[in-house]
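Only one chain is given next, in structure tokens, and it is the form predicted alone.
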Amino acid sequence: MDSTMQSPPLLISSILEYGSTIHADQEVVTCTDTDGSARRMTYAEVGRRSAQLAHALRGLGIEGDNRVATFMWNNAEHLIAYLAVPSMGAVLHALNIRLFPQQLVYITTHAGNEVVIVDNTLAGPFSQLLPHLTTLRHVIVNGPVDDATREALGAPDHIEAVHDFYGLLEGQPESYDWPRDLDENCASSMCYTSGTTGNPKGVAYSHRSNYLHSGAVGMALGVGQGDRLLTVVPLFHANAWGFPYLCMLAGATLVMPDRFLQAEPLARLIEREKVTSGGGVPTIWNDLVRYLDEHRPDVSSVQRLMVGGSACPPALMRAFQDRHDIEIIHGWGMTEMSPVGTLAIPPAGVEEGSDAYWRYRTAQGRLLPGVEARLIGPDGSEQPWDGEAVGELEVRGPWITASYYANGTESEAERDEMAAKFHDGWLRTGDVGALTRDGFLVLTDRAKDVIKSGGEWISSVDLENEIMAHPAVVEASVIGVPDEKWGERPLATVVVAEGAEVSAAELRTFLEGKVAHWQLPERWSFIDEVPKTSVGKFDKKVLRSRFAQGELAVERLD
């Protein structure tokens, strides 16, 4: 029996017409100084700048499913190009601005994109890339730049014009008739992965994964009018989890942090802005709670923020709560993901405070509506929803990539690394861990950081956790090195706060009665900064090219 519904398709441009017309007064701030200042746009101008853009970039020649890049930070520029570009029927694709150049060079070249806007503040440094950058034909520049930067930015001969973004914009009709036949399975809109192993591989996110990935964060996250959400996430890390577009969908003001992500100016934005909710990497709300903790400001319009991109500190969680009644919601997801899989938010009637409240606020969090999961044993076989049983995470949905992005370029091994990421319709994570029975997913590693001693399994996430729960530790790492007698031991990479001090032996003596005696560190190294990736996870494969290298000094306890 069929259905009497109607089926209209799940488009980019739905959201944009909601929010701009349902939504028109709600705002998108964006920060212009150090101190939390900021400009306003409300909704209502945000359609119609986009409509203004959509006709501008047609003036460019884009058609079809061309490609448009952003180089961009958080800001309402940057919005607009979320919402126009995709509702034109055209892929919009993020550039990560931290990626190092040679994987700036491969993305957007293996992507094919034809037009790139610019923030001006990074004109300079993106102005070197450009004669690499063969694919491009227009650069739109966001804001004043000098005009040694604009000739540099137009001198490859590639390159046929460079465009002021309002000047392109003036004169443009401030509405238009956005395209209602789109398959809402085509792409929105691309985002790259980190590229941790061999070249970055890109995922094409559809209309519909977008559109059901954002309403379901949102429910999840209770997101309605009047919240105002410091999106302190950057727009080219997979969506920005959602943020940009569940806003406009429920109504939410968007609070843009643009360049000024250091702890004194977010603090100031929050104070200013009445910030409810937000969210951003770990690394980040660190350095937040530090100043909070020194200097006080009036934060107490924040609700709760979310935290992705590596796992939480307890320690840090606690922090936030205890001091500044901020509850931290832990998330978890990946590119290839939209990217939010899970959220940690206790079940009804659980006590606040209780070992059960968080042993829920500290897991990965509970599986979204829409995504399936199983644990895969290391002999292949499927584990139970026990909370003990661990397995390789796999995960299935509808805003869960079934393949990477291809061009036809790819290698024949580039192929087989891709195909080896999917089993059965599955995408395999390369995560360790176990799920509850009311579905809690609790990671215990990657498979690749996981410690094998002694034909066992050691936690590096738990060894971490526990570390920086230590008052004199800022951050800390743990890898695995090669060790003679049990094949791999912990080393502890340990970043101390400024100002204070402690040893290798307090540190482990800290540990003692937290994990089991075995998986004690015996290998500790202090250092100035954990290194990380261009999202702010813990880039453990440099900190194990440098132990290789002799570059950490060790200390042994035996």
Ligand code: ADP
Contents of the next structure:
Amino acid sequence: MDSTMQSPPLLISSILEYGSTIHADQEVVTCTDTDGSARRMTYAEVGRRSAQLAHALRGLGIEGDNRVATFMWNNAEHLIAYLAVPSMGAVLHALNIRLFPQQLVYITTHAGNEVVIVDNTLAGPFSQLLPHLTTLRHVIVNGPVDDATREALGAPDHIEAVHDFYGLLEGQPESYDWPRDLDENCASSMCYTSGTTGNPKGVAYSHRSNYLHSGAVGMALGVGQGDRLLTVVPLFHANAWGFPYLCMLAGATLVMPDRFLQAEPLARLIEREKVTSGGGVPTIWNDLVRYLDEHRPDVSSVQRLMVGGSACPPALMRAFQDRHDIEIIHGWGMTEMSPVGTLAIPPAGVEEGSDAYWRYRTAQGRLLPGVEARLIGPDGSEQPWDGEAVGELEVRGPWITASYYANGTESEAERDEMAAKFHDGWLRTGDVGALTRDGFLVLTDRAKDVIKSGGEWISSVDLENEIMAHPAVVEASVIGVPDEKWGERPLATVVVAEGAEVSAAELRTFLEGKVAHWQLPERWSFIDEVPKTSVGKFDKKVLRSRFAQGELAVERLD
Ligand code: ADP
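Can you give me the structure for the form predicted together with adenosine-5'-diphosphate, which would complement the form predicted alone we have just seen?
Below, the chain from earlier opens the complete complex, with every other chain and molecule after it.
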């Protein structure tokens, strides 16, 4: 039997129209200085500006599924692009400004971007890349730039013109007849994984996947009109966790830090804007909590912060909760999953502060409705959801990619590598862990980071979490290194807090009783900083190569 329901396509334009009319007076707030001062724009104006941008892009020849790129911080104009480009039927590609130049050249060309919107504060470095970004025809600059930069942007032969963002919008109509007949399954936007090996791989989100994902994340987090969401997670990384779209749907205020991402300006922005919630990777919150401890700004408006992208050390969660009464919500996901797959919200009835409560809180989280999962053990068999059995996690669902974006230029090896990420219609996450009966995911490692010692697995993440719980330690990253007797053993690299002192032997004693005796690292290296990837995760690839080059001073305990 057919249903009797209407089925208009789920489109980004309906998110834009809903947010800009129903929540017309809500705002996007953009930080403008290190003291946390900010400019604001209502969602009604975001709606008008989005219409103007769409008209302007049509004028530059953007049609069909042409790609429009951004090279921007989190700010109001980036939000406008996030809404306008998909709404008109084109595809938004937010470039990760922190990628290596050759990766940026690769993804811009691979995606076939034709127009790019660049923040003025990034225009200098961008102009150096531009001669290599040969698919681009137009550059739109957000904010004033000096003559030399403008000239450099216009210099490459393939660039037809350089425009000023608001100059281009001026005089354009403030409404747009957004196409209603778009297929909800067509691409709205794309993101590339940061590519720890080989070229970054592209994921193309659909209008439908974004719509459903935003709704599911918003529901799980309980985001509402009173929320003021500090979006530290960049709009160019992992689809910004769906925050821009879910705030427009929920009528929550978006607080955008622009380029002011250090702990001090963030704390001031939080204080001035009475932020209630936010999202970012652990390194951002780690810096913030140290600042809060020392300077004690008034952050009493904050109820909870979402953390994901890499494992959140339990000590960090405790620090926020115990010292600042801020709940940290742990989440797990991937660019390939739009990105959110789980959120760690304990089941109702679990007593706050109990052991069970903390087990739930420190887990990667509970599967969102819509995300199906299974665990595949080392022998290829499906593992039970008993919280013990460990396997590689595979997932499927309406906001999980079924393939990577290919344009026909990929080598056979790349095609094989991309195909190998899928298994009978499931995405292989590359993450290893267990699932509890009630759908909580506990990751023990990334498949490639797990340390194989004498036939047993050691979780690098467990060791890191325990080491980082030591008060003298700021950061710790553990990698597997070759060992004659055991095949591989853990090497703990540690960053000690300024003014503090701790020895390898003391740290090892500290770990005793917290992890199995045979897992205690005998190799230790004190370093100034853990190298980070473009999106702020511990970069173990760099650590491994430093170790291989003999660049790490390693102390060995017997
Ligand atoms: P990239 O591939 O560019 O680093 P992604 O955000 O897509 O960016 O990376 C996804 C991976 O990040 C996951 O497969 C997982 O290994 C890791 N990750 C994300 N969230 C968590 C978390 N809460 N705990 C542990 N690992 C996480």
